[in-house]
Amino acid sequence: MRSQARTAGFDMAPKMRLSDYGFFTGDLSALHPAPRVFAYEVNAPLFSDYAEKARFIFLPEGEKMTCNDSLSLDFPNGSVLIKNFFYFHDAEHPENGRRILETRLLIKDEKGWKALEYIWNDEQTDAVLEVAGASFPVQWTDVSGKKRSIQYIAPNLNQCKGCHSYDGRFIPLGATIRQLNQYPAAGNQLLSWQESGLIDLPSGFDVSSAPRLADYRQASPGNIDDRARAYLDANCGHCHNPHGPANTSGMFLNITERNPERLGVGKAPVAAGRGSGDRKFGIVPGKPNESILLYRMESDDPGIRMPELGRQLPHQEGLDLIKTWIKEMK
């Protein structure tokens, strides 16, 4: 297998089929990565109708990523954020196998950052480039052992700007300090990728104290308030914040906001039509039915419903824990 992300000189032009980056070696589908290709976690995912996520990043030879003023990391030219969204056949049993449906690059040259999505064949045996986005059936058993199908839709790249802009600009999500500083138990993958000379951390940094998203899937005592900002900051902060695509709807869930009525606490919403739910305001403490918040991400209609992409069915868990949270808020 030709394997180009192997070499400093690595060619940025887009390829018809992911097997031509040489990312992975050996079966395609095992995603064994490639040298200078190494796999992250995010300590508060995106929910995507509970797709699973498989996430790498392809550095060029002799590069790093270093860490500017913002807590968000710098990638040199030539950077690729890779990931892979698939489906346990039986998610109680992933040793059963699995299903990749799709592959999302995010490419770094001296413009800026680009996306490109690719598709797995059923074969699992590549990927192809496909601009304007698939929809096809699937179907897996989830945790409980309950059979589920959807039509599962790969957005098309206009989509992908729709959510990763910054003041207009094109920005990976999720590559921020907050997101990436894991707690210690799990081992902290910024500390070995300083180790393995991968990253410029800043002199005197400290992981025990340095910004860290909440795992709101990990329910302890006391913490409902971290989870429910870390959930709504990784599900809805990136276009509710005041760089972002709502920056206009005034209400902003991204973690460093501070100001209630902001974050949408008895605050009457700009123009949400029928999205509103005949609700009046974004969030009533201690009256979780009564918030529109609530009420758009609990629908599946695509005129209501919050995220507008990205998902089709209600994250129960996240709903539960977004309950939760308003009702328990004084």
Second form
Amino acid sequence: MRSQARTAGFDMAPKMRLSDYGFFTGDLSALHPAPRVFAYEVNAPLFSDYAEKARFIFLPEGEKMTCNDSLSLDFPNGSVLIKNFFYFHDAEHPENGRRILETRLLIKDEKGWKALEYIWNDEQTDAVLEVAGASFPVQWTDVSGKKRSIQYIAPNLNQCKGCHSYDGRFIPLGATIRQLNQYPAAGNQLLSWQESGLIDLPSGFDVSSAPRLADYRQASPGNIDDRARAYLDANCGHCHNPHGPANTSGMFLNITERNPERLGVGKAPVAAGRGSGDRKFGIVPGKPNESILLYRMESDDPGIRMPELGRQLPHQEGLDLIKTWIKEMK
Amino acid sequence: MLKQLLLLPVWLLATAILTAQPDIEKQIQTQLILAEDGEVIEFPAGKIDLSNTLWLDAKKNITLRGAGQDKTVLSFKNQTQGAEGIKVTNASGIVLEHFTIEDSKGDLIKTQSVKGLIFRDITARWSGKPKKTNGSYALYPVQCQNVRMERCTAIGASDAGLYIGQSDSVWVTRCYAKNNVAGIEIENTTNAWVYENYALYNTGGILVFDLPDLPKKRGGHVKVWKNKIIENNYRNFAPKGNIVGKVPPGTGVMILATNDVEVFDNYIMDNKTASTAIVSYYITENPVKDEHYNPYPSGIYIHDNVYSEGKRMPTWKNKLGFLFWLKFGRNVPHILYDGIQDPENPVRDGVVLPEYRICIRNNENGTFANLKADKKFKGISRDLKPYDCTHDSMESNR
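Having displayed the form predicted alone, please output the structure of the form predicted in complex with the partner chain.
Every component of the complex follows; first up is the chain already shown.
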């Protein structure tokens, strides 16, 4: 039963402890990547209650990522996407240390992707497999020096698929060309992977013409529309697209949607229930406070808030962005 | 997910379960994640307090069974996570039976993309007085196929108690819907049989709707028979923005923009505003921008229903209700057609082709009005003759 893809000393059968995989060397909590493990960044991160994330890709020996002419990224079997969630004790002073809460693995095999969830111990020496999720209190000091606390929730394995779903199949979300294709100023990670033989980009691949999500956190470069659409794509579009679990609503917030009605403009809700907040339309141009979209982003009630999973706190910076976007919309 | 998880070595699974917190919620959720095809997962008797959605995904032939509606109560009063009580997704052959589920923050049971699904002997309710902060739907299959709801009870939904959306091949029978905004709602759903149910004290008893902007564009082939649809006069407590928020208190049956609907042999009694309404989407005054959507009802057959005798005062708490009062006083007709016609309906010799017609025949106390809503409600006609026809194909297709 443990005979799954065994490559380069990594046995991809699920393991009880994160340390059993050997993704990191030395002190586990330092997250020093082992050979074949490398860090990556996304342009538009999903908001997760202000948790920070350290992301890595593991590729089996001798294998590389591929990218076809329509620029869809593919991973060889045995690949693992590794995402560590943590809070700095004091976000203004990261040097004062951090607490890692959970590590999520997406493992690719011949049947597709599967998720596994590891919860870190208080000593920060290891993380243990947990299929049914977990919940525990967390405190930290945010960038403005404010003390904050939250009952942190690590998802169960079904909840993982609640977002990572395309026509009912499990898919990765952040590992797309759009998310990985950074601004040239940042030193494009796709190109540096190409140089190190980690990815095969199609001939003639051009970072400036390839799809790219705006980094919504940066006021420049990029206009408000690009930033807002990138924010909505990353935070809502994984469900709200024609192949995602929220397609029942008929509201599509993925970056390629061009029909204003399907984006929610003048669109009456279908099954929002009290999620409508007594407002009539998804988006009312010029009027963020009459738009259901804003109401659901602002709420912390589990029956109202959006996204349904992975967020308890309102994301103030995201709200400001979407508010401005709707206000300036004609 | 199941298959991949089966790759977990057995010792490892055992450890994972043993190291889990011993609470029952975690135990049930773990069972749902690890369930094997054909498994029956039993909820014990007693009140079970839950903080998060119980979620079953990508499984085959699984039964979730309580010890009885009066014995097993799944309470989500203290829910902090998830928008539903129970959620079932991407599955087939699922049976949910013999329990009560109550007070979730969103919907009570939502099932999406499930083929072959039975809800049986389930009570799904919000406790206390019906209020707009209650969740939307009690039982909510959406994008499902072959759905059977039998002997289920739904109480207090701020949208619809028993709601079937964007599904195909549906039976709703011997159920009981009370004090919801909509008792039973069939929406953008094809081939639905709704029979021998009770819809009592809702705002609207049974609604058959086709709405725009949805992936499944068109419902239809819906039959509603031998139901008792009585005293659906409850105040409308839906949050604004929701389509059911426009349903007047005192609605028995409402057919909105759907085609091929047969309503017969029902007792439709003491619904004070609109015992049976046949309307187009335009009556909602919402804009229609979906070019693939047909906002008009067609192929409707209302026959052999029994309506109450005597007079009824329509609601004043709804624009349409108030209008009915202005037009008819205390004597609102039972069967109301908004008269807004599809200009593109195929017509021969000035008459709409038979399969598109609205037929109304042989209803006891079945008074009628064509409201001429397209003519600003001027020239309302009480003449039933233009609607004296049958849809034989519907009758032969039972």
